[in-house]
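Here you get one chain, nothing else, as C-alpha cells; it is the form predicted on its own.
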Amino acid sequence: MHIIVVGGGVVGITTAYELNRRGHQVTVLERHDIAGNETSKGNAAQRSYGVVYPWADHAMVFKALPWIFKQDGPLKLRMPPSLETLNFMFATLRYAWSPGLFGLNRRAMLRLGIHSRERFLALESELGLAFDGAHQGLLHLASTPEAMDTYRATCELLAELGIPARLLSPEQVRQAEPGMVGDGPLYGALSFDTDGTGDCHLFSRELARACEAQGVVLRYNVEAEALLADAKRVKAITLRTGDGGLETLKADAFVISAGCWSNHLVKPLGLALPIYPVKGYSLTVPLKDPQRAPTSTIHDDNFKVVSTRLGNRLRATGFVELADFNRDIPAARLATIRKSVESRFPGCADLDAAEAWTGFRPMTPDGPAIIGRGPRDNLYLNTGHGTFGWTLSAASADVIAQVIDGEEPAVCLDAFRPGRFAE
C-alpha cells in the first residue's frame, strides 16, 4: 500500500520508518528542506517517558495564572491575546475541570510513555543511529518542601504503572549530579531511573537517511496544501513546489504529522482539530566545563527550566507561551533560561554565547495527543503531541501503523481519539 505521511518532523520521520519496516510504500512531504527542522529542531531533548502529563490540570490552574505577570514566571501571554489563544485557554479551562478527565488522561500518556521506551529501545538497536541519545534518567527537582510532597503522591501513581522511581535527598541529588554546585533552592528530587536523552533534529535527520536507504521517498521543500476527497476517502493531496508550481499525488491512505499545521488540511473534511503552537524557547551550547555540566537532565522547578547534556553540548528551554505564530526571541526569556542554569551549574558553558531557538508545540487543550483514524475511511492523524513529541514519537508511530494495518493497538487510543473535540 502506498502511504503519504505529510510532516518530517520526529513524529512524521518515525511514522514512515515504522510503516516502511511493515512493507508498505511511503512517501512523506515536508515543508522545510530537511526533517526535523521545526519543533524537533531545538526542543528539551529529554525523552521523559514517566513525566509525561496532560496539559489540562485544575490544580496548576491557580498556580500558573500569577506566573503571567512574574518576571521569570514559566507562562506568558502576548498582550492582547487573539481570539484564536482565548479560545484555547478556555477549552483547557473546560477540560481542566472535567471530572475524573486529567487522572484517565494522565494514566493513559504514561502507558503510551513506557510503550514508547520499549520501541525507541528497538529501534536504536536496529539501527545504530548516532544523535547523542542516552538512558541516563531523568531528576525533578524540588525547590521547596511542597514539591517534595507532590513527588511523593506522583511516586504512588509511578510505581501503581510500573515505572521506576525514587525519591532523593539534596545529598543523593548532589551525588548522582556532582556538577550541581550552584546556590539554587534544594529539598531533594524525584528520580525517573528509565527516562532518556537525545538531540531530536539529530535523531530526525538521521532516521530521514535511514528511510531513505529502505526506499522511502523523502519530498522536501513541498507544502501541503489541500486533500481531494469524497464522502469516503481521500483521492491525492494536493502540493506546492518550490518553484511555486502546484502537484498532485495520489495514495492509497494518508497520514496527516504536521504538527500545528494539521488541522487546516483536515478542517475541510468536517475535523476542526484545536491545536494551538505553544511557544518555547531554547540555548544549546559547547561545554566549557564538563565537570560542571549536568550527566544527564535536569528539571529546575524553581525556573520550570531543564537543562540536558547532549555529548560535549548542553540544551537549556524554557517557557510556556501563548503568542500565536510569533518567533520573536526576547533576550528577557533568556535571560531567566540562563539564569537558571547558573543556580545550578555555574561555570559549565558560556551561556551568553549559545545559539538561541524558539518553536511551537503541538498542544491540544485536553493534553493527549491526537492519534487514530480521521474523517475519512484511509485518512489517519499522529498529531498535537504538545511538549512531548519526541517522548512519544516511537510509540506513536508504532500504534498508529498497528491502526492502519487493522491490527489491535499496543496501547489503548481513546483517550488519544480524533473525533474527541466534537463530542
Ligand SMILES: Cc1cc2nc3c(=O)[nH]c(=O)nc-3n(C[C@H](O)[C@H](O)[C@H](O)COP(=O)(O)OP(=O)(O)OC[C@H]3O[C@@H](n4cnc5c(N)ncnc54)[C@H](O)[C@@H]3O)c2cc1C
Given for the second form:
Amino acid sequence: MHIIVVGGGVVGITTAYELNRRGHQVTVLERHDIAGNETSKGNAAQRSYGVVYPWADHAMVFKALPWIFKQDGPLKLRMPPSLETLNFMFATLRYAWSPGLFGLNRRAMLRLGIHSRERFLALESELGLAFDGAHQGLLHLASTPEAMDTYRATCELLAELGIPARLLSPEQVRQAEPGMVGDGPLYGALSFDTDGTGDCHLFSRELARACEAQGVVLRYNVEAEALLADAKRVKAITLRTGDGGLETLKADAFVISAGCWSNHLVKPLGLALPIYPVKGYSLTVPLKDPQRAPTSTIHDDNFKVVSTRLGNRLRATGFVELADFNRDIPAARLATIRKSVESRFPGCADLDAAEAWTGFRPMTPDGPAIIGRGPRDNLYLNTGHGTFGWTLSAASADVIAQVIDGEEPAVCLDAFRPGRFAE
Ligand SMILES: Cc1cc2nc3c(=O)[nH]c(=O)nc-3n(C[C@H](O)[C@H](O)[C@H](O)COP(=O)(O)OP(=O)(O)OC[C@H]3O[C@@H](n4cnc5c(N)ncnc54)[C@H](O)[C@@H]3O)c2cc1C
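Output the form predicted in complex with the named molecule next; the form predicted on its own has already been displayed.
The next block holds the full complex; its first chain is the one shown before.
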C-alpha cells in the first residue's frame, strides 16, 4: 500500500519506519525543513517506560493547584485562561473523577511502555543510530519522607506488571550518582533500572535519514491542509508547498501524527481530537565538569525538574504550563530550572550559557495517546502522546502498523481508542 504519514516528529518518523519495514510505500509530510523540530526537539530526553502515567489524576489535582501560585511551582496557568484552556481543564477534571479510570489508563500506558523498550532495543540493534542514547536507568528523587511512601506504593504496581524498580537510600543514591553533591533535600529515590535516555531530536533526524535510505519519501517544507474524503474513505490530501503552490496527493491509507496540530485535519471528518498544547521549557548545555554531572536521568521532585545526561551535554527540563500556543520563554522559568540543577549537581555546567527551548506536549484531557483507526476506513491516528511521546513512540508505531495491516496489536489499545472523547 502507499501510505501517507502527516507529521515528521518522533511519532510520525517511527510510524514511517515500521510501515516501511512491513513493505509499504511511505510518504511523510512535514512542514519544517528537518524531522523532529517541534515538540520532539528539546524534551527531557527520558525513555521512561516504567514511569508513564495519565495526565488526569485526581490525587494530583489537589497537590497541583497551589503550585500555580508559587514562584517556583511546576504548574503555571496564563491569566486570563482562554476558552480552549478552560475546556481542557474541565475535561481533565471530568476524567480525573471517573472512578477507576486513572488505574486502568496507567496500566495500559505501562504495558505500552514495556513494549516500547523491546521495540527500541530491536530498532537500535538493527540500525545503530547515533543519538546519545543509553539504557542506564532513571532515578526519581524523594525530597520528603512522604515521597518515599508514594514510591513504595508505586513499586507494588510495577512489580505486578513485571517492571524492575527498587527503592534506594540516600547513600545508595549518592553511590549511583556521585556528582550529586548539592544541598537539595534527599530521603532516597525510586530507581527504574531498565529505563533509558536519548536525544529525541537527533533520533528523529537519524531515523528519518535511515528511512530515506530505505525508500521512504520525506517531503519537508509542506503543510498538509485537508483530507479529501467520501463517506467511507479518504481519497487524497491537499498540501501547501514551500513556494505557496497547492498540490493533491493520493494514497491508499493516511496516518495523522501531527502532534498538537492534528485536530484541524481530522475534525472536518466528524471526529474532534481534544489535544491541548501543554507547554514546557528546557535548557541544554555542554558539560563543564562531567564528574559532577548526572550519569543518567534524575527527576528532582523538589522542583519537578528533570536533569538528563546526553553524552557530553546536560538537558534540564521543567514546567507544565497552560498558555495555549504561546512561545515566550520567561526568565523566571529558566531560573527555576537552573536552581534545581544547582541544588543537585552544582558546577557541572555553565547554565547561563545554555540554549533555552520551549515546546508543547500534545496532551489529551485523560492522558493516553490516540492510537487506532480514525473516522474513515483508511484513516489512522497515532497522536496526542502528551508527556511521554518519546518513550512510547517505538511501541505506538509498531501497534498502529499492526492495526493498518489488520493484525491483532501487540498491546491492548482500548485505553487509546480515538472515539472515546465522544462517548
Ligand atoms: C518540556 C517537555 C518535556 C518532555 N519530556 C519528555 C520525556 O522526557 N520523555 C518523553 O517520552 N516525552 C517527553 N515529552 C513529550 C514528547 O516530547 C512528545 O510527546 C513527542 O515529542 C510528541 O511527538 P510527535 O511526533 O507526536 O509531535 P511533534 O514532535 O510535535 O511532531 C509533530 C510534527 O507534525 C508536523 N506537522 C503538524 N501539522 C502539520 C501539517 N499540517 N503538515 C505538515 N506537518 C505538520 C509538525 O511540524 C511536527 O514536526 C516532553 C515534552 C515537553 C514539551
